[in-house]
Every structure is written in structure tokens, then in C-alpha cells.
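The chain below stands alone and is given as C-alpha cells, in the form predicted alone.
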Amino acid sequence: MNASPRRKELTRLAAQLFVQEGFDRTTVRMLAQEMGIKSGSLFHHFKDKQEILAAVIEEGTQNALHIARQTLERSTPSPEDRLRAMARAHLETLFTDRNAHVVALFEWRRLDAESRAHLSHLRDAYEALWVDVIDEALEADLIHGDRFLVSRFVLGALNWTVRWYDPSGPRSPDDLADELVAMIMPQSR
């Protein structure tokens, strides 16, 4: 998708206005009145609302692989400390483009099936590095379960924080990012 500074400025207002209003109470006037241009122009930049859609999940889904890729590459080979990077990396991208997660958590559903397709490939690369840091915990015995349940619960988990979570409150992402880690492990270690 074109990667232009303008129509990544378009998209993060889009995504904005997804959060406050929702994909299907948005319309095509509210997005261009939002972003400073006349409907018309809108559609010199996206084809459709759907585009702009698939735009905002796209944007934050890379940014999602992008900085979880980068934590495990700084991270040690330790599986207690890959676990806890994933979940801080997870956290910070959070709160960081907190509007195209909320966006794509909630209104994935919206996308039309070719831009699910387009875009499974990015979902699936960033769980299965989820998976893969899963794996490794599960093999040295810091965790246990299955691995398909604890992933979902771990991301569930994260991901709810969206509604929750106050940055500016007392704990850290950090902070919360250890907490998670700690429930899951047994309290045996």
C-alpha cells in the first residue's frame, strides 16, 4: 500500500475517528472533515472506506512485528526474559499506536475477505513469533498449559489493557508487563 507521509497522516486520523465513533458509524464526510479535506479528495488517497480500513490495521500491525522483532533481537536467549520482552514490546506498541490496535482488536471483523487476506499474513507473523517465545518457555519448564490456550490468554490479557490501563497511573508498562509474566509462571520457582 502506498506509504506516502500524507496518507499515513490520513490513516492515523482515520484511526482515531474509528476509535471514537466506530467503522460503521463513520462515514466518508466524517473522515474527510476529520482529516481537513473535501470528500472528493478522500479518494484520491484510498479507493474506499475499506481501504482506509485495511490501511489503519496494516500500519499498526507492522509496527506491532516491527517492534517485537526488534525487542527479541535485543532480548537474551533466556526463555523467562524473550517472555517478558514480548510482553513488554506487546504493551508498548499498545500505547504507542494505541488507536490502530484498538482498531484493528475491535473492528477486524469489518474487513471485506480480500483485505483479511491481505492482511492474515501480518496477524500471523506476529503471533507466531508469540508462539515460538511460548514454545521456548513451555520447554524449559516456566510454563505450563497448552500452548494455543496460553497464547490466547496471554494476548488476551495484554490486549484488554487497552480499555483499562492508565499510562500516567502507578505502575509502569514494565510493571504490568511483569505482573503478567509472573501469573503465568508457577509460583513454585
Given for the second form:
Number of protein chains: 2
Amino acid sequence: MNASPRRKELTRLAAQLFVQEGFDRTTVRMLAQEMGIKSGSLFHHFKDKQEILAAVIEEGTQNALHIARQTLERSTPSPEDRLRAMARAHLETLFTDRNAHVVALFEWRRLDAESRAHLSHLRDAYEALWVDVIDEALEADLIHGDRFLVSRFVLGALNWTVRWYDPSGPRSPDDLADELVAMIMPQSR
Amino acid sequence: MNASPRRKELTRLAAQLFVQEGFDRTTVRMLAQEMGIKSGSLFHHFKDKQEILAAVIEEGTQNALHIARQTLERSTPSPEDRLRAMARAHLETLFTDRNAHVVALFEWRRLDAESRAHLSHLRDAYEALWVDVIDEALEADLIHGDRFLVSRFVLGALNWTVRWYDPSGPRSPDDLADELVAMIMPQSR
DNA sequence: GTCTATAAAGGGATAGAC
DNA sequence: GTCTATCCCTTTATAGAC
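Requested next: the structure of the form predicted in complex with the DNA (the form predicted alone having been shown above).
Below, the chain from earlier opens the complete complex, with every other chain and molecule after it.
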């Protein structure tokens, strides 16, 4: 994909608006204003509004995937550490310059069929990393249950933080991640 | 609130469409068609589109609250049983012909400030039931951690099921609830 | 309580000049 | 690459007849 610095910057601004207003309520005029251009000029950079959403979601998922892979490379082999590191990385992509990953999670259904088909591979790759880490914890007998169910419950708990967690409050995202891991892995206390 | 049987039925139909399409993409024409009337007639029943959303969300939250209270009344005093029962009840309101609760969770931010202020008390009452049940489990030493964090993680995991769980699949909502409880309460296996 | 007709506003997108 | 101007369509909501 074309990822000129300019386009990346525009995508970043779009992500911010999509989080604030939601995709459907964000107009091309609002996007253009945020980018400091007129609405007509926007279509020089993107074919249509859908393409902006796809660009944001691709960016958000690539970023989450990249950070997760880096995290796993750098982690110790301890399944407990790896799980904690993945949870921290997930919240980091949600709350530290958060916007694109949030859009990827909460505006997924607004994608047209074509983009969804293309991007679902990326999302699957991200989820696969999680299932691997959960698997390691299962094999080490640190947790119990179905690998897919556990993965989805954990990701659900993490994703839902977007609805209630205030990152400017007293608790850090890392604290949050650690508390979640402790919840499903009580012997780690 | 005016809750004639007719209005309740229209609200139910609206909830279904809001789940399928999202509030923003559901037009008054779609709503009217689903209700078997013309779009102009819709405004005899509701002041505007916002009021339809507020009605759906009120219905959904009242329903969840009602079922949760009933569940707790009928439950044994065992903290483990009560937690499991609450999780089952939550998924029941999400997946058993009860679109309104899904709308309440996922379209909350589309409410105008006035409705949000009014309805947030209802939502708080529902969450308070959860915090109580979590508290009982904490006191019984069945789980550990911060009462609010644990409540929100559990609710997040449950709410997120809407994104991936297929109720027509082999697993029942009750199975799901039990698996989640087992995840945070391993000694219950 | 429902209809038809339509007002008023705002939406995405395009054309062509610069 | 950006502008102005504008097309064309859909949206929510209203008015008044039945």
C-alpha cells in the first residue's frame, strides 16, 4: 500500500476523529478541516471515505501486530511473563497514541466487504499471536480452559477498557494489564 | 415513561435494526418499513430518532436489571453460584431475543447528553449488582483483586462475546458463562 | 393513527481552474 | 496538491388531508 509520510499523517488525523465521533458521524468536511485542506482536496489522497477507514484500520492493526511481535521477541521464555507482556502491549496500542487500534476494534463492521476480506488476515495474525501465548500458559498449567475461549475472554476484557479506563488517572495501563493477568492466574500473586 | 404495548413493539423492532445496522446507519425509513408504516407516521410515536434510541436503551437496561435481580433472588447464597448465575443472566439478555441490551452497550455514545444523564442511573444500578456479587466472591476468598477492576474485566469479557460468539453454534450461552467463571475461579473446576 | 408531499439541511463525490 | 463551485442524493422532520 501507498504509505507516503503525508498519507500517514492524514490517516493519523482521521483516526483521531473516528475515535471521537465514530466513523459514520465523521464527515469528509470535518476530516478535511482537521487536515487543514478543503473537502474536495481530500479525494486527491483517498478514493473515497471507505478507503480512509481501511487505511486507519490497516495502520492500527499493523501497529498492534508489530508491537506484539517485538514484545514477544524481547520477552523471557516464561509463559507468565509473556502473557503479561502481551497484555501490556495491547493496552499500550490502545492508550498510547491510541486511536488507530481503537478504530480497528470498534469500527470494523463499517468496512465494506472487500476491505474486510483483505484486512481480516492481519487481524487473524494478531489473534494467532495471542492464542500461542495462551497455549504456552495452558501447557505450563498456569491457566485452564479452551484456548480460543480464554483468548477471547482476555481480549474482550482488554478491549472493553476503552469504555471506562481513564489513562490520565492514577493507574497506569501496565497496572491494568498486571491486574488482569493476576485475575486469571492467581498463583502469580 | 409511556410504554403502551404498541410502543413497546415498535421499540423491539427498532432494537433489532439498530443491532443489525448500527444506530447511525439505520434510517427512519428503514425503521418505518420494518414497522409496516410510512416514515412520516413514525413521528406520531416518537418525537425524533434520538427518542427511539433512548427508548431502546431504557428497555434494554431495565430488562437486564430486572433479570439480574430476579436471578439473585432465586440464587443460593453461595458466592460461586451467584457469580455464575449473574454471568449466565448477562449472556441471556445479550443473546436470547434481546437486542435491546446489545444496543444499550454498543450505542451508548450515540445518546444525547440529556438521555445519557437520565439513563446512566439505570446503568449504574446494574453495575452495582455486579460489584456486590464480586464483593461476595472476594470476601469468600474465591477471587482476588480490586472489586471495580474485576467487575469491569468480567463485564468486558462478557460484552465482547457479542463480537465473536455465534449462539447457533454448538456451545450454549450458559457454557460460555461457566467457562468464564472457571477462568477466574480455577478452584471451581 | 396513517397517508402523501415536501421542506430544509447536510451528506459524498466530481470537474476544472490554478 | 489545493481551490471553488456545484451536482445529486439521502437524511430527518413537518404539514395537512383523510
